[in-house]
Amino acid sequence: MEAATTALIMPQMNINNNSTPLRSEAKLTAARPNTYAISSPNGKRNHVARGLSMSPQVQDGVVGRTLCSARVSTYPTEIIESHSMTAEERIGVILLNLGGPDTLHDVQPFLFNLFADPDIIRLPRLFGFLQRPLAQLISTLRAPKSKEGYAAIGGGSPLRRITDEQANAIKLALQGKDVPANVYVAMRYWHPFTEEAVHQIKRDRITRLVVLPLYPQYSISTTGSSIRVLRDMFRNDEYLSGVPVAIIQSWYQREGYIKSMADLIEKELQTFPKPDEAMIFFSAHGVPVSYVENAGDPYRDQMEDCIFLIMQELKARGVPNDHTLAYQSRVGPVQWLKPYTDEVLVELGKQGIKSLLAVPVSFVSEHIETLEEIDMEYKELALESGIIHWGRVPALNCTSSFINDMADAVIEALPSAMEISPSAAAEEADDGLLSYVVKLLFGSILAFFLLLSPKVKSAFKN
């Protein structure tokens, strides 16, 4: 699974969520201590962090008015010129995503990169030296099962190809709005890695950057992890530290996204014999409960708010269907957000539900969790449980209304770009080569003994 995560022990983080429905009045409202929610007259709202330093300073923002009939947006002159755009300015947009193995040979190293991320397996600082040995252990145990999944969808992940297509589409949409920009793809765990994208940004001498995660809802394990990597790179680079940066931390409340999702759901419902009787089944990628309860991750609240907004839009269109939300892709011996997708499917069958439309709400691109986990595993389970009519809403991919809205989000974020604060705390100095080698050796020995434990092997294999 490309986004499977495991939680152990989490440090406290002060991330509070303040989710509200779409509003008709334009204003800036505090969303979290270091982000701001921009609400526009047409209901657009996205969280924007001002610079990679997460500085909580506020500036007035102006948002665009979407002309839906023409599928373009016009903006007051000041939204383009308020950030002192000149002929020499080079705007960059960096799309953040997890990445996925291109071939079956890439599966184990991809999984290693995933589990070596301290935002995925969250160890206490005292045991940080176990990070890489533990990642090696888990990736070795999980690789055979994961390879089976990727083999079932063609031998690799389509995520890179689709994300490249999204990048090109957003670039063209920005050009159509008279905002030329270079758009880069930065994958967290496989090529093109974030480091590769940042290197290209420096080569192109980008002077203003918008960071756009391809995760509608914020989680410390997805958007948070990618931003941490970017922050460290920019903080330690003389050129990059002077580039004004705006980060769109979440955008699930944007009107364009909500309407795009509603369009896909409404269209797919028409494939059922009795569209009004089909239950809309939102399946979101899960996170460990400890992320939410101990670390203040706003993911669950944002997901529930997102579902509310989509259903509100559907009801406004006269779509009366019932709906439910469940979480998929759990892994490891810890508690994840409930209810679990597989358990809910069985329960719905017992309740006599015969028509079910699955909606992968936390994904904007097709990948293994839609193509194999939902389309194969969950479909088979649903049919075995008594569901007769099964459907699945496709991921947004390059849907024109979605791409257009992402381009609008970039334009709206540009005025908020700020340089990295020089007061940002520096990372702790490295303990030295000898200390690192000793810790790695000790961690490898411990990981070896863990490998001998049948319970540990079973937990991470499955």
Ligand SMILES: C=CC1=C(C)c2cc3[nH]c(cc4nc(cc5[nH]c(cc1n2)c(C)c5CCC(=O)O)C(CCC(=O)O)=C4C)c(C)c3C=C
Second form
Amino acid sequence: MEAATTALIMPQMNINNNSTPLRSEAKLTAARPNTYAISSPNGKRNHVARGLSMSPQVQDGVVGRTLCSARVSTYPTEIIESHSMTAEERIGVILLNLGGPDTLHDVQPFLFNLFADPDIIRLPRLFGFLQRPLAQLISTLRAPKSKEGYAAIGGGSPLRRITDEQANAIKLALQGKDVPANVYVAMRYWHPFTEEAVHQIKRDRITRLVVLPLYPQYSISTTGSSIRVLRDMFRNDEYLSGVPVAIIQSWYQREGYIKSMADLIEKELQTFPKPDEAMIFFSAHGVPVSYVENAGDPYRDQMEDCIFLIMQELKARGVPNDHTLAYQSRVGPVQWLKPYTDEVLVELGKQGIKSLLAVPVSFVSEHIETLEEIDMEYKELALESGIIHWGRVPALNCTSSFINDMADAVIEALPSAMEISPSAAAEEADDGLLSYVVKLLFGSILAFFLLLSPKVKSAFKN
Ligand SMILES: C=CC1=C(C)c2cc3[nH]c(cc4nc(cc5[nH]c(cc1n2)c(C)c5CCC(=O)O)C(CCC(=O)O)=C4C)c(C)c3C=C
Ligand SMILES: [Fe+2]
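Swap state to the form predicted in complex with this ligand from the form predicted on its own:
And the full complex, kicking off with our chain again.
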């Protein structure tokens, strides 16, 4: 397939972002020039310095780990010339998601994959060899608690089914907008794995690809991790390295998403005896504090912006309810983003709050943390703490306004697709098999003793 025929000028990061940030703007004042690429008809690129970028700290934490030197998308993409696609273009959309165990038997290997991810357990580079032994131990310790949770929601995660439904709905929405596309699901820790999706993309000879994470906000641990894996696959493959790719890094600020969330909240409030007295309780999946404070993860800022925008929309609709934000699902012995959901529930009970509407906000499908943690554990805790009326907003799943907005996001991103340049990052040193085995053995022994500590053990078990 010939490369695109029209010259285009775009940010090298090829991030699509549609609205100007609200509260993140302050951080951009410390901006430095960003690189824009000019693609010419023969596919060669020249680079010019232009525009704004995030602070160096964020760049170190995020840019180095993402496809095409991508920055977090808290500022607008500037497409200077529009780009026309050829008729033979075969468009692909790859949905990035976490994945979940299909059966209880899958729980421990799923957890192993999750904890073996260096974006989930961030060890200093020198201790990288401990990653897999640690993952083996932590997944074994965590599995009984996780299994209980998955058993309580029917014996497995609904994530694969819902993500497949979303993929199908986005495909139909794109078709309805005269943009025929194949939509692929790429899970990070369980089937269908990213490798499987990428294999299909090659098989289908896709010529232009949009990467759409199913996480509204960017975190190093979610979108960042999936993009890192994709980048490695693309830059090492002769065919894929020539496919223009557009990456949507985060989209929590999209009007369609904000309005869809506001619709769900408004509707659920009506189930309360006194809707205007219910507190709106946003509960986001947490990340360790060190991600935000040391590694430059924009997750907390984006989450706060997101809540601000949803509340702004609700106020404009005459829904002035009180609201609060807390973080759930912490794992392990480190500090996670605060305040913690369980502690806030107890505190709100003490303050005499009687009606609470829980709103899961970091994810767009039902999953274990909505169906078990919120609907069972937190509900019970809230009722014990004095809350009388409890409600929970459903996840967006296949809500048509949301799916329609995702299809629009794809269409808006298409023109900024560009080839993934080989990364300058140094490859891991290859020390040979013997060294690998010695490190693995040493790592396993060290990890074993580390995890014998009762405090560490119980932190992963609970
Ligand atoms: C935006 C969403 C998510 C962030 C950020 C995130 C970070 C993160 N998660 C763990 C550990 C676990 N997560 C687990 C399940 C899980 N996590 C998310 C989303 C985010 N995780 C989802 C949607 C799910 C559920 C998948 C499903 O099967 O339904 C689990 C397994 C379940 C359990 O045992 O609690 C673990 C473990 C870490 C350590 C982390 C950031 C570093
Ligand atoms: Fe998680």
